[in-house]
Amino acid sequence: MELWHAWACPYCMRVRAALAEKGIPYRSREIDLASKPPDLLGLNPKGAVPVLVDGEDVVVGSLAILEHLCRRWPYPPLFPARPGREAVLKAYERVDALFAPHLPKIARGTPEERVQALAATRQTMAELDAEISDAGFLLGELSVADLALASFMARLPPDWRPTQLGFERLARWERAVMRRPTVREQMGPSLAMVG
């Protein structure tokens, strides 16, 4: 099995903390997407990753990846049977839609543009710190949701997580995810501010 892949992109990132948290083994192909290999446009013609190649099978796009994985290594699960797939698919939906739009703000916007990704980030987790359940994860247990807010949060400066913004229950979360070894390994070294 062979996993292309950008170190810092979020999307890359979530498969290769579901590939850790399942204990898979794989090859390894980082990419700079800056500049891209012939052999990934061959797997992927847009160039994007993640792309996993598993035997024949050519697996495009992060969530496509996810479900592809779960359903030949079910165990751990990473589609909780509580709350249901359903559930677990429609948080992973909107964790990627209240988020996304932000990083390309975060990562390379003027000032004026960091300042409007902040106040949209803060209100993306008031929203989440009102709905996170007791156990500490997004739906109860860890899942892909989980996964993909990590990605998110990993990539978002120090000062910019929950801890810093004052979101206690998003800060439980927080702890409850960032701290795990697969999840650190793989999202980088941005991690060791959690507190």
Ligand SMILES: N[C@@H](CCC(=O)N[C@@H](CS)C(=O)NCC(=O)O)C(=O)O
The other form holds:
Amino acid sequence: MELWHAWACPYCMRVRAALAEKGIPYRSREIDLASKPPDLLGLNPKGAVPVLVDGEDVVVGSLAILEHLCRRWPYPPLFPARPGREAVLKAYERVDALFAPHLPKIARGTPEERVQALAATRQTMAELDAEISDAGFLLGELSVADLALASFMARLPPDWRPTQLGFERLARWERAVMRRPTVREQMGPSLAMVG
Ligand SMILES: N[C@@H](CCC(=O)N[C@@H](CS)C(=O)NCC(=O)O)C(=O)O
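Return the structure block for the form predicted together with the ligand; the form predicted on its own was the one displayed.
And the full complex, kicking off with our chain again.
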């Protein structure tokens, strides 16, 4: 099995973390997004990563890959039976909808766009902080929704992380997720610095 990915891509981070959680061996095909190899374009003409090649199956996109992995390797579950697949999917898609529009602007936007995107992200974190449970993870047990949220947190500037912004419940969630070496190792040095 091969995973085509870029190290700093949040969609790739969550897939790598899922592979590590499940202990699935794979060949890493790390790419530079600025210079995409023709072999990748052969698998996905849009050139986006992550792409998983599992035998005859070519699976494109983080959610499709996570679902594929969880079908083939159910344990440990990342779509836990409680609260159930639909609730996990809903939380995963919500996390994407909340953060995905802002992250590229924080990374590459004009100074004005960056300020707006950071303000929107802060607002989103305040919402999550108010509703997050005491259980540790978003839905009680670790799920792909936690991996998605962690991958976006990993892309925030260090002084914009939940701990630094004083979001106590979200900071506790972040510590619970980052305690897992599987996640910490796949989501880069900035997230690994969380205490
Ligand atoms: N919805 C997709 C998004 C994947 C995505 O946007 N990947 C980015 C890297 S973070 C990419 O490959 N972009 C293509 C490019 O930069 O040309 C997923 O969940 O996998």
